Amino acid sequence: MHVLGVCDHGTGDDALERVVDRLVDRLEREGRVGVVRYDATIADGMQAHDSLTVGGDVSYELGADGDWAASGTGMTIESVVDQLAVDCDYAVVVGVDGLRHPTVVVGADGEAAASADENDDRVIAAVEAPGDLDSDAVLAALEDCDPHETLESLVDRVKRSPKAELSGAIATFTGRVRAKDDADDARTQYLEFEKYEGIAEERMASLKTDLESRDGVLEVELYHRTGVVEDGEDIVFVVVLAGHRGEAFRTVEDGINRLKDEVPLFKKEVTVDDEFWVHERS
């Protein structure tokens, strides 16, 4: 599932939903939409950036007319998020600064726009109003920018392989942010991974079309995170569906670490303390 921010930089909620309207009808032409809204205003002291933790009003649709709507006080932007990648093609997540997805913004002016752009990596477009954006460009940004995928996700997947019928075992791995290896360790507070563009994405490939090649192995997804992960946060999953248990751990394990060994991720290490590339300490 692709994850597309929409905020607005001073235009009012107007044309940040007149933005969100065309983009979303744009989406569902492609696919399932999730739309994910939040309301700072339920959770006493709370400002519209505190979205990303617990309290404030989380409420998600699909589709832009609401065909189907759910929300609730104990949820974050990220975890319903996580919810929708195992349903949709895409989440729009409305009214949210600080996303770690790719962004629209709707500025006040082509100058506060032009800013955003350029300061903010993660910003796929910034208009000045509804009617300079491009929804075909925007669409082709955010498909060129990694997915967000989740154990779930990835399980569900395989789960609706044609090959289904045929397994009696999912064997899955998940790989998280330690925050320490020993008790009188300085506390990691995240992780910052890089790709090699291109080849890492062919290695992974291949490494995928390798272990589905193997005797009753019938389907395999890899997918590692890219950017800042977080202390606790998942990193890296690898999901194996296969005939029976034996193949299943063992492609889990030779997959896990191949990717390791073969595709090309470069990882910093932030703690409390120090800063540094994995690579450049081995």
Contents of the next structure:
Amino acid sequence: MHVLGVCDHGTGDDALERVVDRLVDRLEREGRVGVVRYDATIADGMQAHDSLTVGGDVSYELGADGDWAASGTGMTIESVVDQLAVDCDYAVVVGVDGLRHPTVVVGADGEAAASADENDDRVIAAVEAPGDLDSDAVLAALEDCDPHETLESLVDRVKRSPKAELSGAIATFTGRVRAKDDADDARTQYLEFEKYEGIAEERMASLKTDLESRDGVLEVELYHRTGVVEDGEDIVFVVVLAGHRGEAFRTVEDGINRLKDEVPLFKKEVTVDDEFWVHERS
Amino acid sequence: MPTEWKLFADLAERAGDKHVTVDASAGDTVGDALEQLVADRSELEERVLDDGDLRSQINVLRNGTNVLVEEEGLETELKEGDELALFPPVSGG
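Let's compare: the form predicted alone is above, so bring in the form predicted together with the partner chain.
Now the complete complex, all chains and molecules, led by this one.
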């Protein structure tokens, strides 16, 4: 799934909403779209919409044809985006500053905000008014960015494989940011991954093909995040759909080992009191 | 036509840039391009070369192919429009 942020930088009217409408219309022609609106005024258990059902911390209303509405407490932007990743092709997140995903900024200050932004490769378009929006260009720029995947979205994908009827096993590996190697260790704040653009994707694709050619292995998904990955977040996933557990376990282990050996990715570690390239310490 | 080097991780930091263009072109060797790359970059030279030989941990790719494993090493001849890459041990995951 591709995630697109839309944020307001000095629009005085409904320009933001009109930009969101046009982008959602464009994305809906390509696939299933989830829209998330952040509104800081929703607080203290007040629900975004009046719900027919009363009580419970989370409530769903379901219709016979699968239509639904929901409300609840305790959700974050990250977790709602992760949930959408399972069955949406795109997510549009409105009103969140500092999102780590590609973003369109709307408003008179948009250009200035885009150039002032330290991570200005994150801003893929800045428009002053809805009429300035080239939604085809935004779509193309969005498709060029890394997609957002979760363990669940990859597991769901392999389960939908045409070969799934031959499968009796899924094995997965999740690599995450380890805060400490032992209790006295200086806490790692984040890792930053640099990628050899183009070649990394080629190596991952050929590794996937190689693993999928093994007897009994039906589908393999490999995914590695780049940029800043914070303490406790997931970095890399390997998911194997196989006939039986033996080849699933072996392939998931070989998959992560070969990914670490063969794909040109470089890891900088930032701890509370140091910063270093991991290959220089290991 | 000049040749472009892409540099990664601490090698880019030592060179002061992620992309460096050198004059070596079709008919010259990867070694010629490397010599030009490190010519005015003593910190990078110290990191990647030991007595003129490439340190064992350093990777050199030509269009994604490791010249040390699959080609003629630093003797590999350049072709028009080649992209060269220089990087330390990979550390994904």
